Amino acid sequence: MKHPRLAIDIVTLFPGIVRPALRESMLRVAQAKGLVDIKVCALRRFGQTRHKSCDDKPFGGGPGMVMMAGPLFKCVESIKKSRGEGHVVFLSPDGKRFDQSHAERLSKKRHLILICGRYEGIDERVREHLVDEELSIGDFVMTGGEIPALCVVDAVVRLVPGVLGNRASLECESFRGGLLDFPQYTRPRVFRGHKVPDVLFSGDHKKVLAWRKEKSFEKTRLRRPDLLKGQGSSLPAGRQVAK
């Protein structure tokens, strides 16, 4: 395998959740091309007892278990020793909200190490002395960080140069320029009485572009008005959305 543009290590107690997704679709192709190298590290290999335990009861009492610092430090240190220094990300509801700007920034890194949390959380010393940043995929609680880690991996890997066959598709998708994507249609032209907008058959690229921009703005205004802060809250004056 040639030297990849991006190396990713996913640290998890449940590698069986993660590995199947990495063998499908774009993630499989990106690895086959040698553009990314993704490895899954089973944290229990670094467990501290004969039972390979990686969690314990919290000091001070309380429900549930807490992931121990020892196994996580040993695991990340082992990864860095074999793969070089990496940017360590902890997937947590406490983290900053992951968005497209984060994906673009992380896609430019050489090595990412993603830690998947479980149970009631991790020993605070991991956050303070091992993790470089914390990210959350939304304001809700999941049973673990494996699925959030896969979300981050998918969003990041598709931005690595050479992964997508059509680079232009990256320039016209949701959240580029702060707007949601415009509506898309394909054959047939009429389906159960519902027609595709005539402007898409006009052959006038300027009209099509204008229609797409206005539809993107309209969709964003209706569905995600929070994205329009600083961009105005209504359609540009004197402009009509083509039907």
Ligand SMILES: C[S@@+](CC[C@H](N)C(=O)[O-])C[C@H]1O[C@@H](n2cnc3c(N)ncnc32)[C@H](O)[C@@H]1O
Contents of the next structure:
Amino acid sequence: MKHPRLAIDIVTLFPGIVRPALRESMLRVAQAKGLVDIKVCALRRFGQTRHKSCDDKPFGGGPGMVMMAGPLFKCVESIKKSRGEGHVVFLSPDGKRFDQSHAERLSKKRHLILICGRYEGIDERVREHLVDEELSIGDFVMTGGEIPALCVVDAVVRLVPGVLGNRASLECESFRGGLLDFPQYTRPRVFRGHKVPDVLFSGDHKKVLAWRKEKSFEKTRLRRPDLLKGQGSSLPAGRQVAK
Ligand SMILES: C[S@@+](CC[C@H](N)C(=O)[O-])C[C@H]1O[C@@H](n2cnc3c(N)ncnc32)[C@H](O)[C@@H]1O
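Pass me the form predicted in complex with the ligand as well; I've looked at the form predicted alone already.
After this comes the whole thing, all chains and molecules, with the earlier chain placed first.
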């Protein structure tokens, strides 16, 4: 690929989990358009001994295995050698909670290298001396970092200019402007007796906008009041929230 806006390398012991997701839908199209170049790096290639081991028992005892520093360093160094410097992200339940602002920031980088952990995690020296940033996708523990990495890739790639056919859809989705998205409807107008709100057929663009903003606000207030803190003038008239 000549000059993608964003290059991504996913470092994993289980490429078979990641690859199928990259071949579908928006991620496939983004790569086909040449806007992003996503590669999956099979960590096992950098394993030690003839068994290509990438993990070992934890020093100090305890259950499970820990991913070794050697293969991870060698793998990331080889990626940087062939694709240039990159921002190294380790997916980890104890990382910073990934959100839309992280996705926006990462979508402006040129090259991301995502490390997927397994087992009890990775040798701490990798976190200290190789990783630039640690991200969690939520307060729960998954078996590995592959699905968290795909979450980050999906949320980031759709923000790369040119990836979404209609960029306007980014402007009015959840978290933009600190509000959740408004309700959406499509045909039929009446489904099993449930009607679409009349205002959406009024033809009055201003009224529709005002209704949507009001609904966004209501939903945010009920489901995510934390998002409203610190907001003021962007809320519907009479809906200002105390700081
Ligand atoms: C079983 S977990 C290790 C959990 C680790 N022992 C702990 O308690 O924090 C194995 C790997 O899955 C990934 N992982 C699990 N949950 C995650 C989450 N919520 N966000 C991001 N990555 C996660 C990380 O890469 C982690 O190293």
